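As a starting point, one isolated chain is supplied in structure tokens, in the form predicted on its own.
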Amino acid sequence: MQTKKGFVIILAALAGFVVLGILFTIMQYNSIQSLNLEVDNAWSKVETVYQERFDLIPRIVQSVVAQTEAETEILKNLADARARYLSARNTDEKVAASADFDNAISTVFPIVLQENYPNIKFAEAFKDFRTTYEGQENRVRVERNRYNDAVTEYNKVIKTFPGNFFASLFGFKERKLFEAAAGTEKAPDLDFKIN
């Protein structure tokens, strides 16, 4: 009797060891798939940031370099039309170039004239695209940083006992961090050039 209650006893302690292993291997699965799931996540964001810069970035540069140019234009008219007053020979010629110099003015939205030279908005469009492309940029930086946070946690756990030995067990694998391509520390150079 007492080694049918001891052999119970063992038999007991036996399948509580295995339900705690198996318990204790979901409890592995889960939490390394968790992290799997987060890295996943975190590069959905980094695609998302990427996406907006993609869509954003080119449509203010084509916003800028089309106020630029419409700017350098009514520039080039009012300095025409001035020099045109100023080297006319009679009252028509320099009514006609009064004129000029009057249409280029209302093509301007509200202007300001400070000494000869219209205060014209395209320095103003190139503060507003620089604090957009830095505010865009910082969102990636700030995404793409995340990202490595969760690739770290994840490749931590997944290379220390006991996640080595579920992850080997399950087939996880080592996540790659974010790496800056080569040539990338030097600052992209912006083309504004006006055709």
The other form holds:
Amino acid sequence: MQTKKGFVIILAALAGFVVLGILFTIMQYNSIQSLNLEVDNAWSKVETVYQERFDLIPRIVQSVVAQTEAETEILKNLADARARYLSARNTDEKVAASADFDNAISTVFPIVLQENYPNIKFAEAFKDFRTTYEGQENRVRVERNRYNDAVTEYNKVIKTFPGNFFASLFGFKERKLFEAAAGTEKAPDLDFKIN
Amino acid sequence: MHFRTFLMLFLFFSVSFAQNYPQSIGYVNDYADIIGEGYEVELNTLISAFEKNTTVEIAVLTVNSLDGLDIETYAVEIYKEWGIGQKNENNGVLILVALNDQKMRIEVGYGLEGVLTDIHTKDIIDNIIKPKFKEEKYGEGIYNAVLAIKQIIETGGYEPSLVAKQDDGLDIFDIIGGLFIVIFSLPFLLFLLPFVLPLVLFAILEIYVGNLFISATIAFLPFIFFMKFTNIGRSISKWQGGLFNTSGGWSDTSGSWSGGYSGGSWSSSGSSWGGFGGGMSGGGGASGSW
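Same protein, different state: after the form predicted on its own, show the form predicted in complex with its partner chain.
Then the entire complex follows, led off by the chain already shown.
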């Protein structure tokens, strides 16, 4: 009688343990997976702001460089960088195309200084360009930081106990932080005055 | 490898402990005390009427210092912290003024970026706010800016996509939501596990081994180890009031994070202020100085 009762207790304890273990595994999987999806979501926002930038900036550059000698060349460079971004197959290529884009934009400023337009319309156009450019840069920066925050949180969970155990069980891999291509961490300095 | 780990830890802690941002006490949060009583009342009236009509939320924050952050970072963090605009509309605007830094920013929520463009906000800063600020008429400058923002949003034909949805009682989603709450409260049952399991084990061992000391050692030692030396155990023991926690070395970042903000100031402000709607921004808008 005594033995049978003990056996039942052990069996019940084991069953309870198994059930709780399964529940715990499900919850672990769900929390890792939702962090993983958050990283994807943050990345898609980064891509959205990149895309916006590629669509918006050339239009505004056009109004600034219109009727200058370098107009065709600058617009061509921007279009090339945009095309390369669109056909990029991986993140590194996208980041590289984005760096080309920044380079093309930075050629706008010498022209502005050199031609030194006296008319107000141009000054307005340049101000709008500058505002839009800064705004897009800031958006990219914000989404990039949020992406990195999401990656950091995900990586922290899959590298510490008990997340590391479940991550390897379900094949969750470490995600890469977004690092800007060398030389592009800082946007071109637009802080000169035109009057 | 080690560097990367270090970097991650560093990032994690720097994110968690970064800033103690001011809390919102209403639409107008004049921490630098530059707006003036009259304009504060006017602003509140203007903004709350505008929210009633359009659900758009406009927040004003003046601070003395940005604590070394650039104004763009400060604005986007405050915006996120306060959640200005409705949750699914992200239709908020933040006007941030940093007195000592002589900087200002208008941060626009995702949902208003189409109607209130960067160029609009830059124009408001340069043509409306800046001239008044130069004469130290801060309240007037901000009031005129809010008027201009209101006008741009109204004439821009902005309409929230889900105009203030009526609360139509219990529906199927509430029931599903309730089920979710039940399922997700299961982790709390797990918190009981470290207490229940050793007790059961102890009872079984007591029956078969009959030696109190050996039974207790076998039953409780692994759990003490679990509670003290694993992250989850430490979280549990912290949650349970530090029953097993002997060393003070463990700093639960998530705990101190929420602790920093749940200081009860929502309720202690004495008014009916319940916070903003939970909107988000993504760095839209413009900055300027005076």
